[in-house]
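A single chain comes next, written as C-alpha cells; it is the form predicted on its own.
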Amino acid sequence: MENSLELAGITKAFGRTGVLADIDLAVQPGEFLSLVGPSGCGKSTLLRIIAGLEHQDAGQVRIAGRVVDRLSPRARNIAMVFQNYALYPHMSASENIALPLKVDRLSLAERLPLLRYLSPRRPRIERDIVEEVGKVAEALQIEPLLARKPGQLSGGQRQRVALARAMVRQPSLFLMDEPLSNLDAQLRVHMRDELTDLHRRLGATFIYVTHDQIEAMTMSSRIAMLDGGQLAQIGSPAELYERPASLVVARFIGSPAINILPARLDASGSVLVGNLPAGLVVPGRIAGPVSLGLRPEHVRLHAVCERPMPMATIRRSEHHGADRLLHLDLVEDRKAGLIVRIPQDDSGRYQPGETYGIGFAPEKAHLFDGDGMRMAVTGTAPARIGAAA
C-alpha cells in the first residue's frame, strides 16, 4: 500500500478541448506501469496530474491510500524525471542531486550565503546530505561525474544525474515523462536496461510515459494505453500484444505493425477475405464488414496452394538482422498491403515480383467489428480454407 497509486474518474479539459475522460487506474506497489498512446492522447497530462503540476476537473488521486488532490507536488512524496532532465546548468552534478534534500532539510536562512554560517545544525545536515548523494551516485555509477556541470556531461550521463536527483529523496513514486526520447538509438537501448535494473533493485513504483511502444513492451510490468483521452486497454505487454481489445490497440502495439485485412461476415457467421473463407466463425453476429488482424510473424506464404487462398505479390524486402520483412500487395486489392516476418536464413526463397498464397493459423488471428472492437471467435470452420496447415 505504501507505494500504491489510485486514479478515480480523472477528467481534464483545457477550455473546450477535452483531454482526459473518466480515467480509472490502480497501480500496485513495486509495479512498472507505462502510459502509452499516440501524440495528444493525454498521457503526459495524466502524469502531471499525478505529480500535482496540473489539477483535474473531476476525480481523485490517491497515493498510498491517501487523497492528495489538495497537496502540492512537494508534499506528495514523488519524484519526476523530465524529458529535458531539468538540471540547473550553473550547478555541478553533485549540487543538482543534493538540491531537493537541501530544500527539504534546511531553512531559507540556512541556505543563504552569509546567514547559513550562523546555524549550528547546518554542518551536520550538510554532511548527511553529502553522504546520501555519494550513496546514490555509487548506485548509478556516476561518482566520477559529481564535480562536472551538465554542459560537460553526455545525454546518458545527464539522465543518470536526473535519476540520482529523483532517487535521493526516496519517494513513494517515480514519474518519468519520456526520459529517453533525447538519446540516440543505441544509448536508448542501453538506458532501457539500466532503468529496468534500477526498478528491480529499488523495488519502487514507476509510472513511465512514452510514445515508444518498444520501450513499454520491454520494460513494463503492465501497460496502460490511452486513446483520445480514454483508457483503451490495460494489461501485461503480452496481453496487449496477443489479445488487443480494439483495432486502435492492435495497430499501436507491435513492431512492425499488425496487418489489417478487410473482411466480412456472411449470414452463417463465417469470415471471408474476398470470397474465400478465412477459417473463422463468429455465430450470432449480424453479417457485415469486419477487420482481420494478422501479426507479421503469423503469416505463412505458400508457393503451391492446395486449396483456395488470397494471393499476394512481394513488392520489396527489408533486412532486419536475424529477420527479414517482406512487403506484399494483395492481388485482389492492391491498396491492402501485407508485411510478413521471416527468418533471415529463409530470405533466399522469396524474391520481389513473386506471388504466393497467404495462409495463417486461425487461432493466431484477431477479428474486429465495424466499430473497431475485438470480436470473440467462438469456433473455426471445419474446412479451414485459406488457413495455414
Given for the second form:
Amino acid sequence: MENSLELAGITKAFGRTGVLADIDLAVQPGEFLSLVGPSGCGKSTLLRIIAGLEHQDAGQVRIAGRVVDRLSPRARNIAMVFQNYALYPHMSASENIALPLKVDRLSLAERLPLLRYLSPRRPRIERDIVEEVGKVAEALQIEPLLARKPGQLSGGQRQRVALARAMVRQPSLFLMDEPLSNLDAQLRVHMRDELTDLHRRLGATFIYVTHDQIEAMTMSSRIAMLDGGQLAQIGSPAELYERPASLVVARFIGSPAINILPARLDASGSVLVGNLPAGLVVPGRIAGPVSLGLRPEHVRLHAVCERPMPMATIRRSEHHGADRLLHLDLVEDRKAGLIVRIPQDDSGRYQPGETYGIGFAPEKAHLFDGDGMRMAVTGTAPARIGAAA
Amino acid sequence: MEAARISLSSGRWFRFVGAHAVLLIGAAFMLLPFLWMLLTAIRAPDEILTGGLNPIPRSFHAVENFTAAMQQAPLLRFMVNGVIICAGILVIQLLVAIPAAYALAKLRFPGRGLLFAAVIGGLCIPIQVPALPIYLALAEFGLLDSYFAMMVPFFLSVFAIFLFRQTFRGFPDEILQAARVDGLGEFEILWRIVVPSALPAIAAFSIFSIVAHWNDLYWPMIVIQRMDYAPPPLGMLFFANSETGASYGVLMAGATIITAPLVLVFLLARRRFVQGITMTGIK
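In place of the form predicted on its own, output the structure of the form predicted in complex with the partner chain.
After this comes the whole thing, all chains and molecules, with the earlier chain placed first.
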C-alpha cells in the first residue's frame, strides 16, 4: 500500500463550470499511470487536486491508504514536475534542487538570513544536503550544470533540474504535468525514454498528465482517459487501443486517428454501411444511426470486388518510413475520407487516382451507438462486405 | 559621429538625429535650473543680480559660497534628517505594500476586487486631502515635531501596492505552486521567490519614494517647527529666512549640496529604474 493512490468521488467546479464529476481511480504502487484527454478535460485540475494545490468540492484523496484531504502539498509527500519546469529563477540549479530538503530539515528560523548562523546543527545538515544534491545530480548527469541559473540552461537541461528537484525528497508519488510538451520533438522522444527508465529505477508511483497520446501509449502501464470531466476509460495502452469504450477514446488514441464511417443499424440488427450490409450483427438494439470504427491498419483494399462494397479513390500517398499512409475519399460520399496504413513494400500497387473496394475483418471493427458508446458485436452475418479471403 | 560610426541608412540617420534633437531640447529644459543653481553657487554676490544671463562667471566665488553654506547652516543635520525620514518611510512602505500587492495579485479571497478598487481610488487622493485630520490627530497625541509625524502619512503607499501588484501578476503561477509543493509557506514564497525577481520594480519605486520625500516641503512644513528635525528643503527654507537674507550664492551652494545625494542615487540605480518602469508598463 505504500505508494498507492486512491481517488473516490472527486468532484470539482469553478464557479458554475463543472470541471470534474465523480472521479474514482485507484493507482497501484509503482504504477505509471497517464491521465490523458483533450485540453479542458480536467486532467490538470485532477493532478493539482492530488497535489493539494486545489481543493475538491466533494470526494476523497488517499495516498498510501491515508486520507490527505486536509493536508498541505508538503505533508502529502509528493513531488511535482511542471510543464514550464517552474524553477526558481534567481537560484542556481543546485539551490533549486536543495530547496525542498532545506524546507524539510531546517526550521524556519534556520532558513532566515542572519538568524540562521545561530543554529549549531545547520552546517552539518547543509553538508548532508549538498551531498544528496550531488547524488541526484549524478543520477541525472547534470553535475556540470549545478552552478548555473535556470536562464542559462536549455529546455532539456531545465527539465532535468526540475526532475532532480522532484527526486531529491524521495517522494512516494511523482506528479507530472505535461513535462515534455515544451521540448523539441527529438528531445521529447529521448526524455520519454529517460523518464521510463527513471520510473523503473525508482520504483515510485508516477501520475503523468499529457495531451499527447503517443507519450501515454509508450510510457504508461495504464492510461486513464478523461473527457468532459468524466473518466471515459481506464486500462492498459493495448486495451484502450484495441477495445476503446467510446467513440471519444477511439478517436483520441492512435495515430493516425481511427477511421469512423457513418453506418446504420436496421430492424433485424444488421449493420449497414451506405446500403450495403457490413457483415456485423447486433441483435436486440433499436434501429438507428451507428458509427463504424476501423483502425488504418485494419482496412483492406480490394482491387477486384466479388461482392458489392463501398468504393474509395486514393487522393494522396504519404511516405512514413516503414509504412505508407493512403488518404482515400469514399466514392459514394465525397466528404467522408479514410486513411489506410500499408507496408512500404506494397506502395507500388496503390497509386493516387485508383479506386478500390473497402473491406475489413469483422472482428477488427469497432461499433459505437448513437451516444458514442461501444456496442458489443455478437455475430457476423453471412453476407459480409469485403471480408478477408 | 555616433550615427556615422554605426553606419545607419540615411532615412534612419535623419530619424536618429531628429529624435535626439528633441530629446536634447527636453533635457536642456530639465537641466537648465540645475545648471543655473550651480552657476549661481560659484558666482560672487555682486554678480548674481547684475550679471544678466551671462553663463560664465567673471569671478569665481565657489569656495567662499560653499564654506559659508557649510558653516552657516546645519546642512549635515538636514541631510541626516532626510536620510532618516526617507529610509523610515521606504522600509515601512515596502514591508506593507509588498505583502498587500502579493495578496491582490496572486491569492484568491472574497473582496479582492473591491480592495483593489479601493487601491485605485486611493491613487486619486492627494496628501492635501487628509492633511488636516492627520495633523489634528498628531497634535492630539502630542506627536508633532517628530520624525514619526513626518513619516506616518506615507507609510501606506497605494502607488507601491499598485505598482507591485502589476509586477507580481506577471510572475508564473507554476513557480508558486512548485514552491508550495516544496513546502514553503506563503510569506517565504513571497520574500524568497517572488521579491528577488521583482527587484527592478522595487528599485524603481524606491527612487520614486526617496526623491519625493527628500524633496517634500509641504508636509514637513505643517508638522515641524524645530530646525533639529527639518529635512533638507525645510531646512533650506529656515536657513534662507534666518541667516542668509539675500545671499543667493550661499543659498544655491546649500541647495547644490542637498541635491547631490539624490542625483548620485539615481545615477547608481538608473538601469534598474528604467527596467522597473518598462517592465510594469507604467510610463
